[in-house]
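Encoded as structure tokens, the following chain is the form predicted alone, with no partner shown.
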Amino acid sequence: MTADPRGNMPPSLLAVTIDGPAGSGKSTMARLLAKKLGAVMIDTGAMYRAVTARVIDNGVDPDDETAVARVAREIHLRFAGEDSRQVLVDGEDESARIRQADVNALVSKISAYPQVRSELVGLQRKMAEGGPVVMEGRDTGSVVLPQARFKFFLVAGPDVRAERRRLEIAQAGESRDHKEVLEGITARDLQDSQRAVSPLVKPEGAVEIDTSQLDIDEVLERMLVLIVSDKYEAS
């Protein structure tokens, strides 16, 4: 089975789709949801970041869009390890370096660029061909597969998002307040609501779930009872 060009899945394929803002729970919700249903998990946030690594990493000027679009033409990208937790770029395991302070500050600039969403945008397509897939970023449902069968969006408010950060943060032996967070979150969302490609939006067809109030396990269970059930409908 293949996808059609234009991200249409054909109807036996399982694809779920999870978009939401920076601290919405969308990575941990795929993971383990991909788990449950043995799908593979595509973290499409990540593959942004390890474009926006080797464009640091190699002195490309991020100002050329040209040239970031090359890097993400030729960047060699694939998850693997428990829960495709790892991130390998050209064989070498860039987990924890696309999480670093300067990838941070870069990767709304370099993921803005339309010829980089369209380098990735068409690789995420082509990983998601041999299905079952859980898709998670900021328009896996209104872009790269507009047409899978289950869409989630996750929401959260502003200051739980940036608390949620924080600590991911420091579990990566960073520092931060929650101010300095709390900033970083706000921008983030103002800048991918407002590109002019692919914004951040809720996709037709999606079901919100705001996870401000919930633990991981409801918020998991309610995904996994509207995809087992015949009471899937979007809201």
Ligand code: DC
Contents of the next structure:
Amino acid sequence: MTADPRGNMPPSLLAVTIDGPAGSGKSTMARLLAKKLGAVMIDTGAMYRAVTARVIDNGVDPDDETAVARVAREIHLRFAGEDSRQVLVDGEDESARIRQADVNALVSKISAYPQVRSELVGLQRKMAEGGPVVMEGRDTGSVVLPQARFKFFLVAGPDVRAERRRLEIAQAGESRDHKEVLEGITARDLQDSQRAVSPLVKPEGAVEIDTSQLDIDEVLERMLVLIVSDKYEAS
Ligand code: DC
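Now that the form predicted alone has been shown, please provide the structure of the form predicted in complex with ligand DC.
Complete assembly follows, chain above in first position.
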């Protein structure tokens, strides 16, 4: 049977993972691909961000891994709204809160804690059991869903990624210069790729796409061509 990217596929047959560094285009592509495939998009970075925001807002000591892991265990996370864009934390819409500067600055540290990762990876796997998903993050094809049918690894040059982030921030009404954004991205890249647990790596079997010179439609087309041409056995 040939995969039909526009129809709903049985849950066991469709899981797509998209990993890559900040600004490589993961979220944009995951959202569009999920729409095309009739799948649910899961932004795993938003989940680490939600835990980080809770840690800050509840005055939990960020150096205390056990206390931070307790936040991850007890938090109730859900994606809602059009294109799964809203992040509901304990029923409250925290979509804007989790993108704020204090969360940006702390999230790499929080996401490096093994106990936090183990809580959230468990939750991510549970979310994927519910139906076809497009999951994006840093370890979704390597750790969370290594058995995923389709895995992509997106990359782009640091300057391109910083400029994309700067525009995103500008659209949200904040102004930052390119150099400042580039420094932030470079620091997070380093932390995310050098940490001991689940560092950012190209997952085995993933297709790498350099999005530096491609527009959104071109990347989507490349992904869809691979998915459409895939043959699989119905289980
Ligand atoms: O993609 P993002 O910028 O929203 O991710 C926020 C942070 O969370 C980033 O520093 C890396 C981390 N992260 C992670 O460690 N594992 C994931 N699966 C997703 C994000």
